[in-house]
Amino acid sequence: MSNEAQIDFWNGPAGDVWVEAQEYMDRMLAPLSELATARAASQANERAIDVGCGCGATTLALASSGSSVWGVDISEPMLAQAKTRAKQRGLNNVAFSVTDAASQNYTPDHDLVFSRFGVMFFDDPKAAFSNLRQSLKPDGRLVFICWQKPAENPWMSIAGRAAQPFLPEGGAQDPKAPGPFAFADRDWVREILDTSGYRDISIEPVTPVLTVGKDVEEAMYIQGRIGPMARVLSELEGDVREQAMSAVRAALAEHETDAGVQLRAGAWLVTACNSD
């Protein structure tokens, strides 16, 4: 089982960008992180794995209960940031490994497998989730959160729609290919987990409002680093680029409030149990 393309991607500029944007991302995704970690309900006597833990926000949140948490990710720069944050807090109940969760060898002594937006990038999700299940105790549980389709995520899609007329046409993509929206189809998620041996599968929609910037300019900056604007900045030049940026700025400005630029997100909160 190989995930080389994703490993290369997250150890290149993408990993550095997410480290740079860590504080912003933690703040923006906090409503979703809190929903997921609350559902995970980690306990002091438990052992948990945080899959695709990135810069460590959810690893640290799970560890706050006193549980022992193992954060795994393929991105060296993001894990370096996670280790620094754990050290600053003086935590001794967390550990981090640069490894591919899809193929890592596990011992079956974990109570929880958790992920916040880290499981949609597997080349072979059925094999990956089968492997992850090997880490769980017979009564262990799985909790993760993943994105619904782009149309259900205005926080990202509004900027994308505004920029689209200025961008060259791209080829059709497999909606199930590794990427942020690979788990947008609820039936596909259920099939993956059922085939992988999980039971008591629940896939619940959650639709919080996210603050995507304290103002339009911050929203524009971050969209240019990790959102649709990144493609505008990398593929367009001159007047066309300026026109695209103006269109995105105008679209975001329609959602600016006293609390910042606020837009709805759509995700699936997924829970399941080991079948053994």
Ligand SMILES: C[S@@+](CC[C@H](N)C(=O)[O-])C[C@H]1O[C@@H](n2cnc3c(N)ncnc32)[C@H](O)[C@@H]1O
Given for the second form:
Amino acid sequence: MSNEAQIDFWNGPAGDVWVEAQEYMDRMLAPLSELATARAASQANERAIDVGCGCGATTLALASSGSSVWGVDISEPMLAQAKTRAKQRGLNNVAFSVTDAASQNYTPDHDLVFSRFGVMFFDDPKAAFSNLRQSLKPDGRLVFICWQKPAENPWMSIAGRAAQPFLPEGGAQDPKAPGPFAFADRDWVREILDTSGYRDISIEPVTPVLTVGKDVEEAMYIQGRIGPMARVLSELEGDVREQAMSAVRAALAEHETDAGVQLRAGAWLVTACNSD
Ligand SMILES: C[S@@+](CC[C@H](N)C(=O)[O-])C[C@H]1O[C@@H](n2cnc3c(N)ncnc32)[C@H](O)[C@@H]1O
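Switch from the form predicted alone to the form predicted in complex with the ligand and print that structure.
Below is the entire complex, every chain and molecule, led by the chain shown above.
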């Protein structure tokens, strides 16, 4: 079945980690969320889909305009968290469902397809984006944000670089394989959207500074839950593990300021229109 590996992944420990770290992630990603939701500019009379909505932060943000927002995701634990948050706010203009966005049978009555980092995980991105286009009205629009390559994302890659000498060699990976950096190549993103029938494609670099922790210890916490530091904790033991953690701690400490540990992120803010 298509996207099976990702369905397993996001319903396993990764989904639980994102639920546990939801408040933290939303705080850290706020500068990028604000850029993307401002660009989406959802309106009260509109219908939107939030693809890979996860724990629902951007679904709720888009719905604050009064628009009807449907959050779709394959992760049951993350959607449970999203539903709880919507209920706490008493919102009746949001809905969530366990849905593979790539294969859902859509009706063409949506104004906006939106995503914050939820569209880089499709086995067949061209088929997925063609299918998503079927959800849009003829004048509907697409707005999403995705990561540039790791080297443009020191907020994540400096921990990886610091830990690398201590970790066993990882095998070479296909840079376009489903995962957070699958859309790092701007030409590839353009090709996906172009082939899927979108027009007026814009792929703009956005490079905000993220606060990855109020201090080094909080930054270490999240780096240990996601990304390369998680490998340190799961694959190393004893002294080597301590040495790797010290190296990561020292690398993060270089970026500690009065406002927390601050590091640059690099993302693409992508917009396009339906071409029907
Ligand atoms: C990096 S997380 C981002 C979550 C959320 N948008 C956020 O910014 O907090 C990626 C999300 O995409 C979802 N996802 C991956 N493949 C999907 C698919 N085929 N259909 C719907 N959601 C998918 C995952 O379950 C996960 O919630």
